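Take a look at this one chain, the form predicted alone, written out in structure tokens.
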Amino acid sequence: MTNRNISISRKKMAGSEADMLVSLPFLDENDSMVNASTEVDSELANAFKLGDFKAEKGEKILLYPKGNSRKKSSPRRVLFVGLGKVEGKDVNELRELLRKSGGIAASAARKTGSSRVALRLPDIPGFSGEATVESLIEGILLGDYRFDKYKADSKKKKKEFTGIKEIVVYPSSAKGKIQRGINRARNAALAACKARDMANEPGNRWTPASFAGYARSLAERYKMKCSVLGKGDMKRLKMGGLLGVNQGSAEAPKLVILEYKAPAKKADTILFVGKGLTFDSGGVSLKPAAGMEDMKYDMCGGAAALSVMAVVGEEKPEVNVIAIIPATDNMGGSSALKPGDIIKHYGGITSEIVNTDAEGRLILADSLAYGIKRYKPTCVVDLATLTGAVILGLGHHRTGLLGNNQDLIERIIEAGDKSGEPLWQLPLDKEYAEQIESDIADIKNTGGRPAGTITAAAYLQKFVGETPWAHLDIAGTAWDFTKKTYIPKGPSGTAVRTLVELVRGWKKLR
């Protein structure tokens, strides 16, 4: 993973050479305001006497110390980022809006071209030190992304701020373990970041090799095992999802897996399955062309999972992750799958094809079942921006969440809300599946616009057999994500750091 210099100094901050240095004052019980010690109190105090700055939530206030002859440092700027009332707040609550903070940082660094911030973390009653420079940290990073990899104009400009490139965190009388902190924090944001960059990636770049390439690249640095199966294996294997799916296409498809083995031989093992869809035309089905640029996004599951597996790489967790990425475009070639064409999945399932637009359940399908042959996973999580109609439920604010397992469920859940990548489980009833029957086949790829996320579910829950199993439907949060300080526009990332919190925090299922 990208190294980022983030460093601890016990020193004091009136001799730091930071171009920014960031304070977060907040309000006490008697909303008095409580500040970290900098060279500015003074105007800070003048400033907070006279209503022009409150230390509320989300308020800002950037100050220039005079600086001292007899100094030969002191930080350029004073970002103050107000916390507003701390006290009594829900631990996850502050997390959230700690991660806001850096967020709001990050886009100050941008504006000033700061390129190296100090941090000084706030003694919060009753939150540890650790689990405060980690949400500080991680909201700087995740908002401080960027992807202009294909600017030219702005690689002419020398000029042009690039980043933060020196973070040093100055932990005051905080408690906890401040580096653990910092370590959890790049750890998970920078993966994110990472799969925000795979997203970015246009079509004709991101291809199903691309995949596979990434996946060889971390099997390498983290002697992990990867294996790459080619049309010809899947061929073999009868996997007639992948293949349905691939038809119409010049790119040959792949399915990319990665495994990690933790080093306690009876140890459980998470399966993550991620949607690795790198365009989707919608097939013969053909999709609106408006907004169909966006459909290079359609393999954010794909990215999230092999993201997830930087982050095992780096932290080594007592329980084995395997992920699993079924890759391909889905395109309207000559060959294309049809609607009315019946497949046979791997496992002999077979499916009436609908709608040829409903394709990341047949890939999905395929990867699920070979995985849970295989592997004999505790679990399998899977991950995709599967349906139009999770958005209709629920916006683009919370993941839709189904499963047959209650406690993997609310795991993932519990995991989410400390991420601050919220979600919503959705019922899964057998009534739903009703609407998956099929009058000349095992099941249809489509049970109509009624209850879309849930059926599409339910076609998925057809593969998984009595494995505890949860899908998380990321069409409405893998981009335009609620709008936060810390989430840039287009893809967000998201899911990633959810599913590391799940590994973290991994126990054995009741």
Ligand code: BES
Contents of the next structure:
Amino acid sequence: MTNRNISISRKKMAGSEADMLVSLPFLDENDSMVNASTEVDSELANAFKLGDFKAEKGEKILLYPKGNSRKKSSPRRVLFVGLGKVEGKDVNELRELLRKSGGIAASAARKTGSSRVALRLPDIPGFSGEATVESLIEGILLGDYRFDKYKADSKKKKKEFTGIKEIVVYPSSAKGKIQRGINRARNAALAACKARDMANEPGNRWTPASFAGYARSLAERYKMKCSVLGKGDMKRLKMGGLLGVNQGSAEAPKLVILEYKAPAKKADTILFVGKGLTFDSGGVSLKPAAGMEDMKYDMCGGAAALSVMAVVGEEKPEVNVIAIIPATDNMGGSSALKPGDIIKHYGGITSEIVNTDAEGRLILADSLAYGIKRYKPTCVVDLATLTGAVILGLGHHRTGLLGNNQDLIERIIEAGDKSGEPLWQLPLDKEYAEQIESDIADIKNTGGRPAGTITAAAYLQKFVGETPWAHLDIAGTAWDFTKKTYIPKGPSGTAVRTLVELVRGWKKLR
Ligand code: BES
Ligand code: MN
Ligand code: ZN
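So that was the form predicted alone. Now I'd like the form predicted in complex with the ligand, please.
Following is the full complex, with the preceding chain placed first.
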């Protein structure tokens, strides 16, 4: 999938030359510890008896098979990560618990320099082996992520630990489609890591052209169709939003389009539109200096949309999927858009620019209108780091979700719950659109302070018409996400796994 090289395989027997074996004991209804057998069973039982290890969730203990009794096939270390009482937990709770446990295993592997990890699957009553292995591997791969390519000593570090290279899964007595779980985890988690990579690259290293380049490479690898519209095309199509935002910048804008065609002729079409703002200075309505460097992350929506396409290319679902990424930065050069200016969007709607920092909706508006007109999708989902207001409302835990189709919205919420990326729906009554009425143009680009996330969505809604549509405001969750063992500091890769889940097993909307 990505250039991260990791082999994940299955074996019948434990042991191998693993640097670390991971085992996940849990408590049954009588508070007895249930543990898949390992080389250090009696040592673990001792620790449990002494109360040093209670097998509670999040707890861990590292034990070492004794030198002389150690078989050749034994691992060097055995890490136990407790799961606590699993009885009565719902499946999404168990998934998240296992993902977090995977994250704990990843940091233990890093600390001990264990690049070859053996994983002994716990056999959790009422929970499939497929879901068990999927969640654990997701947690391990997501948790093991680091971005250190710009560290001068990274060459030296190459000799040290550079991430987990091999995971061997031992499905004890776990039943189910283990290989399928491994594949799903690997595809989704590595795609989310790729989205993090794009986000970590700063504005001078990840430009609109970089989006185009990555989309082209995916198109080639997976036989998808890629088109990249340049400034000339945008002028011809009268995309005043994207051109307007770009006009204060020296960096050329790109509208990147990647199309996957399902094998079946008569499949639905899902359109993803991701905000690819490679740096948001605010433009003439300049942002304050403190924390402005984080605005290199303003392309996380676009990164997620392309990452989803990588999984789509890999898994080939029974639905057409198209991703559109409007990509530009937002700078305040001498030809920049000014407050008071009026632009005309693709399709003809005019907009009064009250604040040049409300640029995301301008580039999304053109893209939504164009994508819908051109591809006539069954539904459209846009995702964007769109408003600071969503952080005030939902903090860094839930993604804001709005739209015009309740079935689509509920499916996304469900997919998010399953993925450990919770969302929360906000209302979108037509009354909110009154805040973006302009005296001089069709609409204006901000609705003032009240309900900033909703009025931004109301702006987008003007461009989707009757097409079923959902909008994810990931400004609070794309980085600084709720602390989790499997989400290192920095960009989270949020929404990738949720939207992958939405696409998998797609069914017609009600
Ligand atoms: N990219 C920002 C939103 C943002 C802010 C994301 C903070 C993550 C953290 C967006 O382009 C923006 O500047 N929005 C303005 C809109 C306002 C001017 C109506 C905002 O939220 O302040
Ligand atoms: Mn902005
Ligand atoms: Zn922005």
